[in-house]
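Listed next as structure tokens is one chain, alone, in the form predicted alone.
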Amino acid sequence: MRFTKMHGLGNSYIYVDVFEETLEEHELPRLARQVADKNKGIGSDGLILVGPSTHEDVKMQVFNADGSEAKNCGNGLRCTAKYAYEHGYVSKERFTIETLGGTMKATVHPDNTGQTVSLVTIDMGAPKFNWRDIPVKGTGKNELVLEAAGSSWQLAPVSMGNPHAVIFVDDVEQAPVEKAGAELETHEAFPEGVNVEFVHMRRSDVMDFRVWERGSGITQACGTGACAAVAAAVAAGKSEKDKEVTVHLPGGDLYITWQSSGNILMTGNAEVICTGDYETRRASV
């Protein structure tokens, strides 16, 4: 299997074209476990699988480092926009990508050869609210109040086609994300477990950001939750809509800007880290 190994902020992923390459619907959890274990496969945060759409220019299939499929990926889409664009299966700027959370704009800034993408920008579409859109047990809209890794913790509960609970705190480097993330994410509030995000303000335009991400753990960024985390703030007087907030990742720095038509632009780098050829093995992982 031929596969490419890219990252968006140190979020790396394996991504094989399956306009070339032929996979088992059914092998795909398995090789996502095994593709991601850095000790006997390549190492990743998960499998992406970049092929033909239906009804879009291309399509994005996101497998997490545990084998579930994810309903999207924000720096998985900034790195199938530019697998798409710098291999000819689309051949404009502007394009849509399908995923399993809905359908993302996508706009490559190619340099000055016009052959090579390094900066992409992803129309994440409306962030949502209410409960049931995320899902969360209940009804509501407001943030949420649970208990883990022994302490109270305050969320708000967003949608950005995938389920995110923002937790604003004073220091994120002193925050508990490995035990209070874990702990949260298999929440019985969370029926389909939830990315959990740690944010620090530090301005109105500018915050700290470190991440729990369901069914990977800690990651170096994770763009819809970047999204999730300012569309969070701004509903919580802490930004304002309008305005570009960089978001500072351990992986680098996304700029977003949730607008006031409705839907948050996420600007931010995609870069190819290797090439090669895996041997895929039917062995259990």
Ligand SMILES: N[C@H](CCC[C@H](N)C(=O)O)C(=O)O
Contents of the next structure:
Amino acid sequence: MRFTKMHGLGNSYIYVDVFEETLEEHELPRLARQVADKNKGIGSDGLILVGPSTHEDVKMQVFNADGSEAKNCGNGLRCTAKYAYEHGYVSKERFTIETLGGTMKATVHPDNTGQTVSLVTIDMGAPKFNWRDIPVKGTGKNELVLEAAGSSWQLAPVSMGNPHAVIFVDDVEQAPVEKAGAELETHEAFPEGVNVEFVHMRRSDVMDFRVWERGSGITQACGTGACAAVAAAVAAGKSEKDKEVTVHLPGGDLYITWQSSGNILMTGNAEVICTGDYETRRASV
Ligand SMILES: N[C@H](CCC[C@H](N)C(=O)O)C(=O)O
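Which structure goes with the form predicted together with the ligand, now that we have seen the form predicted alone?
In what comes next, the whole complex appears, and the chain from above leads the way.
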């Protein structure tokens, strides 16, 4: 199986071009576990399929490192957009990408040759705060405060097509991301699990960010998580709409604006690490 390993701010996935390759749907969770395994596989935060869509320009399907399917992936969208443009699956610089979490709009910024892309902007749609849409158990009428890692945490639930719980802290480096993240990810309040973000607003337009991802654990970056965090910051009066927020993630910076039109724009890099051939074998990982 031919693959391309790409990353957005260090959030890497193994991309398979299903315009070319044929994969069995029921094999995908195990294939994701196999390729993501850094010892017995290639090593990544998961598997992403780039292929034809019945109603958009391109389709992106995302699997986390544990084999669970994700409904959206911001870093994955930027790399998918880069791949589709550079491989001629789209001829325009602006096009649409189908995801389980909805249709996203991509704008690639080609380099001066017009051939390659390292910077991509994605219109990630509007954030959702209704607990039913995330989903979160409960009425949503009061604050969501949960115990984890021996402390109480106030969480701001937000959906970007996938579920996020944003926690504002004074110092992200001191936050128990692994211990609290792992406990909150599978907390019964989240029937479908949740991605957990710890953020600190240095200024209303500068945010420090760390993340524990559902199904992948600590990653270097989470694009949907960064969008959810900016939405939560605006909703909490810590930032404003139409203000570009620089989000400092461990793997680098994303530039995010929640427009008064309702949608969130995310701009960041998209890079190829390597391409290769993977022996799909029957090993059970
Ligand atoms: N790394 C991705 C998020 C993957 C989300 C996945 N962990 C889920 O189950 O929702 C991003 O850049 O948005």
